[in-house]
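Quick heads-up: it's one chain on its own, the form predicted on its own, in structure tokens.
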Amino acid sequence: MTTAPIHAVVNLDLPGPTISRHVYGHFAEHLGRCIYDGFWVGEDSTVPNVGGIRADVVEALRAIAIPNLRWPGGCFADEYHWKDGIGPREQRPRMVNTHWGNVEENNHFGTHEFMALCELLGADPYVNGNVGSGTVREMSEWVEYLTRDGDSPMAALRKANGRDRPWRVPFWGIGNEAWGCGGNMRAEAYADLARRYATFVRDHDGNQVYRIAAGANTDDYAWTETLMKTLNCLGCSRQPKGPFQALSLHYYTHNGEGAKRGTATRFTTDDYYLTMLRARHIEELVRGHAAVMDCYDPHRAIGLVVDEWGTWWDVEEGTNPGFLHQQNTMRDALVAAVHFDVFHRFAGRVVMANIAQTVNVLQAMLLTDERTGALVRTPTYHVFAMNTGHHDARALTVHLRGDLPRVDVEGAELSVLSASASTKDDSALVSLTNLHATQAQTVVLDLRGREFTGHEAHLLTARSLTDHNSAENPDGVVPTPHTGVRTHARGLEVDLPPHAYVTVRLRLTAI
């Protein structure tokens, strides 16, 4: 059943804020096999690598224009002394990774690969410092032996490991959930640690460092009303000031309560529906932490930083439980598309955001076959192939009229089209998703204000919501050329079916 049309009208003259780029920015923990046979093989494998960095991964990677990489966690990064991680691999320290499976790892991967890593990559790094267990002194040693040029103690280390020239590390984490796995702190313990821990994160040599501190878990406006107040008065119009730029904010999508979440393949048309409403929450999310920042920050000139989210279901059977590595479907591609309409939306005040995980845990974008070493993209990977348009564009506002179609879900309304748009150049992307499981949705874009001279359209959907990629069947879900484009006396008509990510690129005539 096809319902009436709806009308997104898009005004491709009066573009917004830019899209950052860095709102595509990605996560890589010590967790799993996310760094230990995902990023990381060793120079001795037979997988193809750079340096012990598998080969394939940094090439998928880059297809995708990953901007940022965040690094060594997570809870991890709270117990993480980053000089057991220098020097000759076979005389680095052991350690016992407490937070994920309680395994013992070789701190074989550490600054330098992580560096090695983000230049392969192309990638900025985001280095997430030790608050919960390191000291102020740990941490601004760590950068200034990134960071520092000349014959400093640290640059001097960093020179005899091998390192001549300093590196560029414009992002920096002053610890990771204090709220929780980084201390149990308070609001008000954890923003004068932040304080403190950030004022000696310092500007070496011309690198600038945007500086984030660990801000709220979910609906806590209040930790974040407490980090705002210690930059800035409530109402001033004045420029806030303080030693960090930034606070972050995290927020999982999943089913369930505690330890069950949900199977990441095994799911109702009902538990779909109720994932798609519990993704949309993040619109209420970035709206309220917005709404408390503006109160002390009129001018924006702090960024909210959402450095974890994304999907967590219930660990793949047989696998370690501490390693959280799920499947990845359909419905986890949607979930990505409706949070990059938000992040599009607010991009006057989201600044950057990262996706958990890079590679084989949680929402990962590449999943590394143990059995047959195969590398699989996952079809979240290909919402971010799809969106590059996006990056450091200008949002358009997209205005939705029309009876937009609606479900229930446990008594609450699902929306189930959502929508987003920006221009850069002579070009626009405009993305279109259609959560409905079953029912198809057509949309016109009403385009004003700029003429177009052509377009080209894909499509990412499946026959089910819960088919995936494998090492058997890599290609089960991948975006196609979409032909459901024609034109229309006000711009273009959109065919969506059911359980579908489009995306239509204008070429617009030059101003």
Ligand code: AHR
Contents of the next structure:
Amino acid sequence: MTTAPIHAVVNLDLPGPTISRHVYGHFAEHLGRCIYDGFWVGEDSTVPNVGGIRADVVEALRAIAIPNLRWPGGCFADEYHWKDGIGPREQRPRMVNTHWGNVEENNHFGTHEFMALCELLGADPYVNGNVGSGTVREMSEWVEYLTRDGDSPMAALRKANGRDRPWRVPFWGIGNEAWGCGGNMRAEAYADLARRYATFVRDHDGNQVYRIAAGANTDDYAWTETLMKTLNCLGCSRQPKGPFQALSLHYYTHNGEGAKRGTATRFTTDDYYLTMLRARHIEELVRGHAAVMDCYDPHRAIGLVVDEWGTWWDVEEGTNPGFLHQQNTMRDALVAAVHFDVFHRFAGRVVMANIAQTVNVLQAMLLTDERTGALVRTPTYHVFAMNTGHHDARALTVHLRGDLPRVDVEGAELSVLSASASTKDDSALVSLTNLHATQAQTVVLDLRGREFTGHEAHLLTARSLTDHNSAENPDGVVPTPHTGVRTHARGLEVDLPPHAYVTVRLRLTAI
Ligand code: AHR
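Same protein, different condition: the form predicted on its own was shown, now please give the form predicted together with the named molecule.
The complete assembly is shown below, putting the previous chain first.
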């Protein structure tokens, strides 16, 4: 069944702020099988690798133009001592990863391995420093080790470990979740501590560090306000002079708490709608945190970095509960699609976002099969692939007009259509999501301000919302060229099947 067409009005000649490619960022923690078995198999593995790093994982992530990678945590970051992860691997001290599964961490994947991975990926490193159990000196020396040229003590140590030239490390996290696993601090205490740490995260030899303070959980606007107060004053219009360039925000989508968040692949339509309601809550959260930031930083010099987001389901049966390993269905893909629409809409404030996590953990792009070593691209991966045209493009506002379809979810209204658009290099990309589980929708793209000479469209959907990809069926959910697009007096008419994500690329005439 279809309903009356909705009009999506796009003014192609009124580009807004740039959508940083960094909102398509990633996150790799020493957690479960993300680093070990996901990225790192070691040089002696039978899995094809480059210096110990899985070649197929690198190839898959390069194909979606991964812009940055956050490491080593997460909660692990505040227990990690970087000097344990340098030098000859067999001599590196071991530790217990108490936070994630109580397993041994042999430190074989450390600073040099991470930087080699970033170089292979062509991604900017985002290193998260240890505030919770580390020291200012430790963090300061890590920055020096990574980025200082010449003959300082840490540069000399790096050279002794085989790397002559410094690396470029643009992004630096000053702790993680300081309100929780990062030290259970009060906002005021963390804000002061983070100022001190950030002071010694120095710019060496032209490496300009973008310092990201550990920001709020979900709707803790008071945390954001406290951090903003340390940077500026209420209503001040001068440029902030504080020691951070950004604050983070963490928000996970799930249907419950603790070990009862819902399963990744077995869910009802009602469960699905609840998930979508919660996924769309990201809009209220970003708007709320941005509003607080606007009061203290009206010129938007401070970035909001959503450096942990995504779905968090119960772990797959038979897996270590501390490994956070979950499957990934068409539902997860739609969660990603609506998050990106919000990041695009708030491009003026949201400068980076990192889905949690890249391989084998939570809402992963890639799953590696423990038994066969096979690599599986998840439905979420394909949303990232379909959206590469939004990287560093200028945001276009999409006005949805008409009787917007809604579904009642536990007394709240879920709006089931979501859209965003951008323009770059005489082209535009429009993203359209239909969250309705069973009802198709036609959308008229009312394109104004510029002519277009052609289009191509792609569709990601599945027979069932629970459909997913696996080693046995790796291409169960993949994008296909979308034929349900027709010319219309106002632009284009696009068919959206139920639970579907569609992108339409327009070729624009030059101006
Ligand atoms: O991504 C998993 C965990 O979620 C991270 O380690 C932590 O920062 C968050 O609570």
